[in-house]
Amino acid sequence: MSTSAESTSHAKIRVGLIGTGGIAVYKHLPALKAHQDRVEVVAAADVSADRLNTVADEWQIPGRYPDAESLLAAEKPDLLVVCTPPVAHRDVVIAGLQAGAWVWCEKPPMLSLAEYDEVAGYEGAAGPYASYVFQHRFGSAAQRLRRHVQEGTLGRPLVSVCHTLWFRTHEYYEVPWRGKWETEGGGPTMGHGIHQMDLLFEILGDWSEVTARAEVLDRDVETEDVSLAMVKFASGAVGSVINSVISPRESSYLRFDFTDATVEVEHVYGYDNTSWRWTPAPHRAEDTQVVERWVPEENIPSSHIQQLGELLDSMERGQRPRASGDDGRRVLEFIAALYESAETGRTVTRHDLARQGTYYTGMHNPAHVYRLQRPTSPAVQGATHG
């Protein structure tokens, strides 16, 4: 693809899809589609026909695979845009890398850190890029709070709460892949709290050290279904995380404490401006218009839609997009050392990270068995799962 202004002006980025399943009916081919000005879903490819037909109908999409190899040869996309199992992200992704493609890839962003690095191997200098999807970072209240951060607007950072509390069935975990360490790659701790997670450390940097503990609660997995951890920043803030698929009223729950403010944003998928509460100090309370100066202008929701308006601004520039690279790494690093942590009990530090090991090319240690905790009284048992 050209990224000069003048091509761009003048032709679509070409977009092929890979995987017709929900998250791609419901966040990414709106998201496209809000972007049709820019933007053309040439092709789409799937395992299963009758699905891949069935939505390629209803978005009208005119190319149709079984796989991304055969979409990549036949299409040659800009962008591909990634919706499969995490499994397979990493094939796919380095598929299209190979075949040219810039690539946008849903959460995790690969199994491991030895496969995200991999995969950084078949980056060009100058693109082809692997981002992944993050879409926390770009609501326009995470926005200005980063830029408060590094302003020092705010004071100094001190405490932070991070809470994804969500709610899975016993039935979502009947699908085959999910729950499993070899196709999932964790627990919530990977595939949900990961936005969360990740926005935490868009906003207060670097994590230098954490301690965790995982452990299966109620659901029949391999992996954990709730994970806590207390995590030390960089600029020696302390925050806690609990991750968990076991929380019947559901919340994402993000707190940021500083010496002039606290700063608080609570939804459950997704957030706008009016999700978010700032509370001046009581030193700065009497400036009545503090608050007023604080939060965005404008109201940008956290959401699939921002963050690709981003990404196809980052293609036409050709520059490195954001949530790729290195600062796509970080939140994989962060569940890495939570993991060992967890299974090891001891603390991990950043700098214990390395580029070899069990948790380099996994997030689990096979000997380490996740057991289901059984109530041990009866009538525990029955308030329970009576």
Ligand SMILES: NC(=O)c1ccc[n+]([C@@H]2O[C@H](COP(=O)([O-])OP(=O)(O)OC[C@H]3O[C@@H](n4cnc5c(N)ncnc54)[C@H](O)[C@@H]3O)[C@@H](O)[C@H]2O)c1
The other form holds:
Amino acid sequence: MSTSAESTSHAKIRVGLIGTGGIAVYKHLPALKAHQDRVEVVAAADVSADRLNTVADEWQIPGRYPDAESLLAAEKPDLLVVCTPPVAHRDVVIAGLQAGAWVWCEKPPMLSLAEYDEVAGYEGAAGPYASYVFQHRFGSAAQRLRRHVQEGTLGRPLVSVCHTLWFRTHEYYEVPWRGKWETEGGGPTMGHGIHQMDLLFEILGDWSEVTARAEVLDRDVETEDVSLAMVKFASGAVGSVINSVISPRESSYLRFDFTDATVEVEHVYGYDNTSWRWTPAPHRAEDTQVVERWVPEENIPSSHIQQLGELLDSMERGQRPRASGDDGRRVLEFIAALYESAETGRTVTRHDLARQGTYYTGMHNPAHVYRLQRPTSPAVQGATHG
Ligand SMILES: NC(=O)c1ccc[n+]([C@@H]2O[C@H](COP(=O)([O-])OP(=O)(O)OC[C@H]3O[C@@H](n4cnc5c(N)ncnc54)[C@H](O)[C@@H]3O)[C@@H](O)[C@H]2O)c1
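After the form predicted on its own, can we look at the form predicted in complex with the ligand?
All chains and molecules follow, beginning with the one already shown.
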């Protein structure tokens, strides 16, 4: 996008889409369509020509390219939307920034903090910027709760719970890039719980230390399939985190206990206001209107649509979008520290985070092998998977 003042408010933002797989079709193309008064998808690229043509036909996308570089050179889009597997994020995002496009890239942002910082080095002082998909920040209830915390309406934050208890089948891990450090960057901590943890920090602010454990209990993966962590926040609050892909009743659950209220959200892959529960502490409960004043008036679900809308606003104003720069880095820092703690058995403080070394250039120490804990006896396996 031209960041100059002459960029007209009438011209549509020209979008290039890289990767036309599951998330592109289920979330990004519908989100782009929802904003069709502001954007135009001019081209798409995918390494799979069949996949590209099927999706481009269905969504009437005119430009079709085998890779990001040729799309960028021919189409010069204002915004590049990156929906490739994680291993390709770095190269595609850098190519986009170098071509002058703003970038919106799927999670996990990058495979390491080193990659994240390298990519940030290609941003311009006034754009283009790279931002990342964290759609759960953008629903009305989360935005309202964030304001309450900033204004102190609910009292001091004390205790929090952050659970991503999801279920991914053995077949899910047959896709070659999944369950591997090199291509996915981690297990459920990096690939699934990242959304809930990002929202946890969005609401409660910076974390200061983490003590964690990560195991592989049932899936044939290189990474963990469950992790647990105790967190301390800069505010003094504490929290407990679980990230799992082996939990049959799926739940994404966050709970925030403040001195004056408990606020909870339970959903699986997306929430609206009805997913939230606001409970006043006994000393606030006499005021029968208090919850009515706390909850948001509008009901905006968490969604790619909402985040994209805010990103387009930022582009039009030429301002750094949310979920970019330091604000996009925080959850990745936490994940690196979580793995470091789980693998070394030590508590890791935010202060310890280095700009070099094993957990900067990667998320994991290759010398640490996650051993499958599942009993291999056929009788027990049958009982487990029958
Ligand atoms: N935000 C969310 O809720 C959410 C949900 C699911 C997945 N994701 C993320 O979205 C990304 C894609 O996941 P998916 O499930 O759609 O995967 P997918 O495998 O279904 O699709 C990826 C597509 O990218 C293509 N591709 C691979 N390398 C490429 C390259 N270098 N250039 C162009 N195309 C390339 C593949 O051919 C494929 O069509 C991942 O980063 C994943 O973590 C986010």
